[in-house]
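First, one chain by itself in structure tokens, the form predicted alone.
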Amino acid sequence: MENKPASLSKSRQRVIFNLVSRYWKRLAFAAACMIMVAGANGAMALLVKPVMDDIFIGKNREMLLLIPGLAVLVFLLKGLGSYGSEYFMNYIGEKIIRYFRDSLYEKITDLPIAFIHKEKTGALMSRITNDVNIVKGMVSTAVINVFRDFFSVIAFLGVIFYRDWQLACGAFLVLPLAFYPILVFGRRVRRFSTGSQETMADLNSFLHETFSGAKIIKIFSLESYEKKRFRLKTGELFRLEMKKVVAKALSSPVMEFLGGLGIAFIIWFGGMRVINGTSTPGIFFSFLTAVMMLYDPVKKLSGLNNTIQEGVAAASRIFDILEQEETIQEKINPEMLEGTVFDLEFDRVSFSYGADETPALKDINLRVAPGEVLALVGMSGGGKTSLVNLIPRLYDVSSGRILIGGKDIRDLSIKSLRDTISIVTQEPILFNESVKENIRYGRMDATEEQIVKAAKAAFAHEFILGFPKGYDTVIGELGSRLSGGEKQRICIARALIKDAPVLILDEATSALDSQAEQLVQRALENLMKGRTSFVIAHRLSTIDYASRVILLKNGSIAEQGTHRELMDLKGAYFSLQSMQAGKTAK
């Protein structure tokens, strides 16, 4: 995915105005709650001035009273006003985050197998968890701040203007410089926290291929490599983090400094006002204390800023996904694929994996009629697989189309295309759930009963039976408590419940051994029975079943017909049968 610049644009800015303002009830709430917070905040700059005129140089004993209690249920409204506002912000914040959670999800979900290929999964699963507990930082906890200090400096600005209008004046020579850090420093925190954000997802992807690959890296004894590349990484990390933290940290004490040059020339010019009697102490350490009230809360602003901007950035990254085009579209009313039997056409069908690349089949012309079983053959990159995936459009054709019981499949509903096909592949794909709710995969509404007729029919109900809780044991994560030809067994019950009619093997038994292989055919050969499939064929010896036999090579048909047909013509395909049968007798 190309980088962007850490920006939202008008359009993302109106999603989460949208999204903020479906809330907006709550939203009142926490700004009522945050004006109270602001108001006995400026109370108690105005508070002072009694304190010290009526009290400690009057020695009014009613006030002495009357100022203390004053001062609790200014306490007390301020607590109630912090905790309204950050529980109805953070709801809103929550809800704002389940959103961009579920619909990153969703629309990852739904994105092309194409684009699930280009990106990393460590990359991805960032965007869902790193990011987004970024954005809700800012929506969340920075919104409640920089609206609560914006009210409170109203306040204070009021408390100032009040007590000394000309002092006030003097003040804001000084007070605008205060915001420039927050400029400056705002615009390095976001760049810094772009790439911070980016390392981040690289880092997560590495781990994801890391554990995943834990015993390959075992096995070739590469852990000091690893955790090499892994201290490489992090240190990237660690560059990034520490300058996004000297950004941050820079600001504070700039807007100190500037803050303090401030209270000075106050503590200068007001001193010399009650010197000269046209103000009294009480009104010089009210406004003084309003004024340095003031400072806090713009110091703040500062360092919220460098949140907001760090939730710019990890937003602009989550609508870069979301914002991605669908590439597979459907139209807006598709036709519905309706049968139990169909053929399949390929008419002058050509498709490459991106403008620049070398097309992976070329002018490909086939039909295949219904219950036919077609074997696919050939080297390494021929283009078997690339054929296969384009029928339940996981791709779509770059010119030609496809037809299936007579109609373009891109004329047809996806849903209803897909329900048509079920597929076996070569790396059995389970999920970490009972063995009952992986066969259930295939048909969510299967009963019991179709479950255990399914395993039985794939040769797995005895092995099945053999598990501490037989169909309620959980499998762990792609099926690792389980042999080889165990997952692929459960994998094949899967795609016998769903009983579609049109079936691909994508090299199915290419990765078992021997025996396994005998027990898993057999469950091929069930599977297969009435259906138009589709057999993408590692070892030759497994396809004498085949209807028909079609050797890709450099994505064009270069032969074709039964497998005695093909022999005795003795070329490509007798080669690639000579080359393995003189393997297995080595």
Ligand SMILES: Nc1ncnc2c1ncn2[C@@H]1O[C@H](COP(=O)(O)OP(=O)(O)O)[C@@H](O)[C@H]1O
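Numbering follows the first chain given and starts at 1. Throughout, rigid core stands for the largest set of C-alpha atoms superposing within 1.5 Å between the two forms. Bear in mind the structure is a predicted one, so any value in this text is a computation, not a measurement. What changes on going to the form predicted together with the ligand:
- Once the rigid core is overlaid between these two forms, residue 79 does not reach a Cα shift of 2 Å, moving by less than that.
- Residue 388: CA moves less than 2 Å between these two forms after rigid-core fitting.
- Shown in the overlay between these two forms, fitted on the rigid core, is a CA shift at residue 154 of 2 Å or greater.
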Contents of the next structure:
Amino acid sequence: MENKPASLSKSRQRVIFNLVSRYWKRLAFAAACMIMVAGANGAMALLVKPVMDDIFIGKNREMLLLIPGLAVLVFLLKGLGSYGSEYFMNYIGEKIIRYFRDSLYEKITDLPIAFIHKEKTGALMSRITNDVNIVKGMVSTAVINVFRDFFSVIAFLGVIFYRDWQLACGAFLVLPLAFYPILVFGRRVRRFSTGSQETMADLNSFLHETFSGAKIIKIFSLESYEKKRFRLKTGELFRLEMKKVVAKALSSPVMEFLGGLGIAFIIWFGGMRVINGTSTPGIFFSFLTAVMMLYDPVKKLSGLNNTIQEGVAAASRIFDILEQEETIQEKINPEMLEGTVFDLEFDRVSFSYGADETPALKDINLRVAPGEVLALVGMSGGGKTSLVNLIPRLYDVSSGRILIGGKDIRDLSIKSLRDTISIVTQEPILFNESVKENIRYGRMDATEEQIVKAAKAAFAHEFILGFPKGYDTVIGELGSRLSGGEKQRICIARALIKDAPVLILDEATSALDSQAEQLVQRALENLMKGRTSFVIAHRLSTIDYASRVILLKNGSIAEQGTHRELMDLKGAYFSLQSMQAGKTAK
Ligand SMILES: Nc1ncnc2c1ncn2[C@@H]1O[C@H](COP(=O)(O)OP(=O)(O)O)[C@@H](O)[C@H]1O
Ligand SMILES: [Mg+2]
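Having seen the form predicted alone, I'd like the form predicted together with the ligand now, please.
Then the entire complex follows, led off by the chain already shown.
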């Protein structure tokens, strides 16, 4: 599970570079602050010599006043530098988070529905919530480390060699021995933490799944099975956590012991030089201080690679989305669709969901007159939903064309096309806002009066008044109290209020019971008057009003005509009817 070295393409690097360079003034200021911190660090190590040699050994009273003053100044500068660099780097980091979040959300919202269906919703969400944070970590932490820690290392090395270059040469033969284990242990800890993060994510989705499926678990008596599955997962998590603990807990003692060997060498070699008179105690302690202070920035720099790797991997995932091609595009100078009634034509339309999938629609030729009500029937999987989804360009045809009012829909402004179409889908989709707002989604400028009128026409008004706060009740507050049929009627009200010339009802009444269905049916029939309508009906009894019935089978039009004509044909439609009649009779 070792991280593969990730990298970003030139163009992606450029995006990040451009983004960061927008803040170049803050960046420059932050860098200056970091250099100040590094300088202060070096100065602290330097100051040890005069403390030792001039104050303790030389008993110099002037220095006794000067050095503490200098120390205060050094710490003050370090504090200011550290605050300034943290503030400005995080400022830039947070700006970048926001930029990526906004662009991801905007991009995903604009991408065709096919993309959202293909990706897991959870994965898309984690792009926006987690991955952007990791990228921020890369940008701000990496930059902070590179500048502050790198310059600190330089400053300490400077002090070390300035104080005693011979001792320094000796020490540098020994010290890498101590720094090497940091790398090894760091890598182990990292590997186990990736493992435990994955197990943790797995645990989360397990919890989500089993809590939301609580009913099924109880009814099928799966409690002990699920408990066992959960215990297996926590067991795995325990194992990984303990490995991490061991790697972490061992790393400091081992490090310290090896570091101790290095220090022992310095004491022995440096002490010898002090005794010989080639060095002074001040030089020795100043040297030792710089060596000890070197430890921290080196450790941080060694973790830098990991932060960068993680950041690059997260950035790649983000860019993969941002660079998605928008397959459903508007023409450069699109035409506006104007008018109130339209005819529609499918001209040799074929469509498949992917290059290697069997076509969902094959060579569909269909003319729908303005104001005509067309019923689409057929076994499930026949292609009914696919056919109507092509009209508002939720998907684009693979070949052929669709004309509305004589114009190819791909030549039209997408907004003006979608403005002419109202749709009620099979699954009622409501947003977690008030009932009123949910209906208003159909038309943002609708008045309260219009909302109530639409609800009445959808036979939703009465049950809405029964809600705790009536039209102002928030959907989430109702929880599972809202039945499928009620949800569906709110969705119908939303479609009604849009008052669009083309209407698509995709099994819109399938969630309703027969009584409610009859009520809604009346509303829908009123709604369909004067509109070009596509009605996908699950129950064939509900399509009497259709002027023509189209039977889709395996993506092709198998039969078409009026209800009477198709019955007389005694073909697929006839058997579908008799099948349903048989079912209801039983
Ligand atoms: N999002 C999708 N991705 C891939 N295939 C799909 C998708 N939606 C539907 N299909 C396939 O297209 C065919 C037609 O489905 P659909 O139009 O939903 O039929 P119907 O609405 O008549 O039940 C089916 O074979 C179905 O499996
Ligand atoms: Mg369908």
